[in-house]
Structures are given as structure tokens and as C-alpha cells.
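Presented below, as C-alpha cells, is a lone chain in the form predicted on its own.
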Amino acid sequence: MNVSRQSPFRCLVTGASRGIGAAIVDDLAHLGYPIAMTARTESDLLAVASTLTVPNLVIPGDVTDPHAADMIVQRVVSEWNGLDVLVINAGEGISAPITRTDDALWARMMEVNLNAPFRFIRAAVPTMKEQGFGRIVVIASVASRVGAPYISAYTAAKHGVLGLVRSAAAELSSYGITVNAVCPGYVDTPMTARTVDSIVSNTGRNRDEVLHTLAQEQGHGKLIQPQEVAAAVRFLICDQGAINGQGITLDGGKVQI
């Protein structure tokens, strides 16, 4: 079975329109890889695409739509006759005490953070198996490894997606496919900015104080930069296959499991 492929890799990135996703797109583009991008807002995707000099596809879609993964993956395979790299970045975090985590919030966290990654992996695997090569990277979270107050639904989903990564990796390694996760702490993105806004609104605390508190959640006392996550993704997709079923934690060394 062939377990290597010559570059350029044909890539698909979900949640590609901003934050970590946009940084991953930029990083992969600098390697000369063709990139397909999906997110809900077409105008945001087009803005990212306008910065690229590599072949690219803009495919708007909502990853929580049960049919989206099949549609998007099929479009990429049809346009480029294959798919080598799948980066599953789309996600969402909403905080609430467990007593106020209703069924709708629980279901939403599972849908976007666990069900959607499962569907994208399931959709991509047949093509990657046929090729004898594939690299799948899920952007998980340090919440995949440890619990924290007020994010029970998000943490459960992220623990689940790391389990999905490990099981898929064990199943697919003989086909030349690796499946790994990157597990960052708080990243300097619009999602973290929304978290700060929520804390300020609910507590009346000073915004700078809240930012400092979140920065201290990382071992080195700083927010993770999106480019650091992108660099970890690049490392995993360029690996020859020995790194598989792993969750690479990016949090300055605070969580060491």
C-alpha cells in the first residue's frame, strides 16, 4: 500500500474564514497547496480567497447540516480528482453552568464539535483509502484533555472528538491515512474575544483583567497565536506517518498529559 504522496497536497479546511482557519489556509498556501475552504459566510471566504495565489475553491456551507460534509467533500474530489488533506477546524464554544446547560445547548455543542467532524472524516475516508494516502487533522482543544467549570457541553464534545481521532487513526493507519488532533488553549481569535465579552458582560470585570486571566491559563502566560496552531497542523500533515492518533497540546506546558 502506498503511504506517501508527492506534493502539492489537495487540501480542505473547514471554518476557514477567520481566526485559526484563516491562519491555516495562509500557512498551507505558502507551501503551494491547492486549498478548498468552507464556512457559513461566503463573503468572508471570498475575502480570504482574494489573498491567495494558489488554486482554491470557495464552498459555503454549514457544517451542522447533516448533508454538508458529503456535499463539500464530493465537490472537492470532483474538482481536483482527489483529496489529500482534511483539516477540521470549524467549532464553537458556549459557556454555562451545568444547571443552565439545557438540551438545546448540549445538542448544539455536540453537533458542531463532534458530529460534524465525524461526518467529514466519514466522507473523506473512501477517497483517501482509494489513494492509499491521507492526512486528517482536527482542531480540538485543551478541553479535550481536562475539564473546566462552566463548559461541560463543550468539554464533553471535545473529549469525544479526541476519542474519535484515536479510533479512526487505529482503523485507518494501514491505508496510509493518519488522523491527529491539535489541542490549543485560549487562542487569540474572535472566538476568544467573544468569551471575553461574555465574561465582562456577566461579571462587570475589566476587559484587560479578563484577558490577563485567560492568558494565565497557558503555562507561559500568553494567548496562543493562530499561526502557532497552523504550524502544528503543517507538522502533522507533512509527517511520514509515524505520528498518528495523537493530540498535540498547545498551551505553553500547563497541561502535560
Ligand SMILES: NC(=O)c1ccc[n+]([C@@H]2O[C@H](COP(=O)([O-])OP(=O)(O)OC[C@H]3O[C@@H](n4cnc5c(N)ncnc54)[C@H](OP(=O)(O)O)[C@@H]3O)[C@@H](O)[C@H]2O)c1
The other form holds:
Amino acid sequence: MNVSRQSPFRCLVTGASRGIGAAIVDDLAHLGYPIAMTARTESDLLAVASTLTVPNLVIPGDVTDPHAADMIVQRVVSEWNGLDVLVINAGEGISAPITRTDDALWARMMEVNLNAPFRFIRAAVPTMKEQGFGRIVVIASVASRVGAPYISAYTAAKHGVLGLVRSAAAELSSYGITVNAVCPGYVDTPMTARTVDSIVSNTGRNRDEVLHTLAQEQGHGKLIQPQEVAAAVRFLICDQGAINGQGITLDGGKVQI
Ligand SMILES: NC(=O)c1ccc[n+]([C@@H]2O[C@H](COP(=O)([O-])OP(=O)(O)OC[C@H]3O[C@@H](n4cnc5c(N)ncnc54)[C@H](OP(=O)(O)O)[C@@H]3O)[C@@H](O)[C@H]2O)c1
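Same protein, different state: after the form predicted on its own, show the form predicted together with the named molecule.
Full assembly next; the chain just shown is listed first.
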């Protein structure tokens, strides 16, 4: 691996306590990178930290708190004197028909999936500009690319975050900073398990049948593994800077835009 800044990168991963975030932490740790982790539940973060042999920081926080991004980024920068890799992964998907998407649900989806990523990018950019190097990856979704029933708020937020990625990339490329997204279909994580539970309880359908239906949403008929998302993140952060403002879709070939 030959990148423009000397490894090991100092990394910050949001939503690091389970699912995709925990897989990204594990992958970056195998590269020997120091990793700061945030999520709301400190005990879950400490459980992930206990598996690591690389230097690590556990910084609990709710990313929807308007002050969280500044506080968390400042803490990492002051501990490690810089920040090279920011992976914005914390997110939440709640489904509802449009007529039952109230203002609170709409605002909640925007806050965690769009506003918080914006605040993290804004908080990290001054340090990355000063370093002349930064790698930012947002975990977006196929919902950043196409619409689907019952997820209008989530889809709007995830479309928005891909716009944020593209614009930030265009603005920051001359500073040695890249900003990219990974756009997975259904991933085998607790979030998808909650989706299955919700469909089962709303429809009375059999759990295995629901899982099969969700797997068929991907072109290859399988759920994406969190490790596959982590591998795409690794690819993007180790790039020399040519790949910028892109969203890499991981869904077995179904969505091709
Ligand atoms: N699973 C999928 O099928 C799928 C598909 C496409 C995209 N994605 C995206 O991938 C990302 C991760 O999804 P996942 O499946 O790994 O979800 P998950 O299993 O529910 O994990 C979510 C992580 O984010 C943290 N988090 C959630 N809300 C937070 C908040 N307000 N403040 C701080 N941390 C918060 C959670 O910890 P705490 O609860 O302790 O805070 C947890 O660490 C999300 O952005 C999601 O939209 C997922």
C-alpha cells in the first residue's frame, strides 16, 4: 500500500459499536491503525475496544447532539495531534408510509443521517486541510441512489448525504482530502435484523421468508456482509486521491447508477 501520507492513519469511526461500524474498526485495526470510536452506548464501545491491540479511544456521544461532532473530533485531534481518516457510519433507518411520517420522524432521519455527517465533515476539515491530507468515507446506502416504498425520510436523508459527499469532494480535493461514500444494499447487521422483526410483526410473515425477500433485493440474492463494506472503506482510504466524490454501490449489481 503506497499512499501519500505516512501510515498508520489516525482514524475516527462513528457508530463503531456494532454492525458495519464494528467491522470497519476490526478491519482498520488489522492494518495497525489507531482508532477512535464513538456511539451512544459506552459499554458496547468498550466491548469492541477490548478486542483491539492497536491504540484506541472510546468517546461516547449522540451524533445528533449539535455539539457532538466538534467535541469528538477535538478530543481525537488533541489526543493524537491530528486526524487522517474519518468514517461517518452512525445512522438509523425507520420505515413508515408517507402519511404516517410525522415531522418528528422526518427530523430524526435528517438529523442522524444527514445533519450529523455534515457536522462531522465540517469539524474534521480544518485539521485535514492543515495536514494537507484526509480521507473521509460516509456509509450511505442504495437509498442514496434510488427510492423505495415506506422509507421516504431515510431515502431523502441518504440522497442528501451523497450530495454532501460530492460537493465536499469538489471543494476539498486540492487540499489532499478525498470524500467518498459506500452505498450498500441490505447488510447482515442488527439494523437489518430490526427491519426483519418489524416486517414480521407488521405482516405476520415467516421470518425466514422475510429474510429471503430482503436477500433477493441484492442482485446476487445475498445480504451484504459488514466485512465487505469494511473492505470498500479500506480501498477508499488507501487510494492516492484519484477516487473522489464517488459512491461505491455494494448490492450485487442490482442498482447501477
Ligand atoms: N444494515 C443495512 O442494511 C444498511 C444498508 C445500507 C446502509 N446502512 C447504513 O450503514 C450504517 C450502519 O448501519 P448498521 O446496519 O451497522 O446499523 P446498526 O447495526 O444499527 O449500528 C448502528 C451504529 O450506529 C450507532 N448509532 C446509531 N444512532 C446513533 C446516534 N444518534 N449517535 C451515535 N451513534 C449512533 C449505534 O450505536 P448506539 O445505538 O449505541 O448509539 C451503532 O454503533 C448506517 O448509516 C446505515 O444507514 C445500513
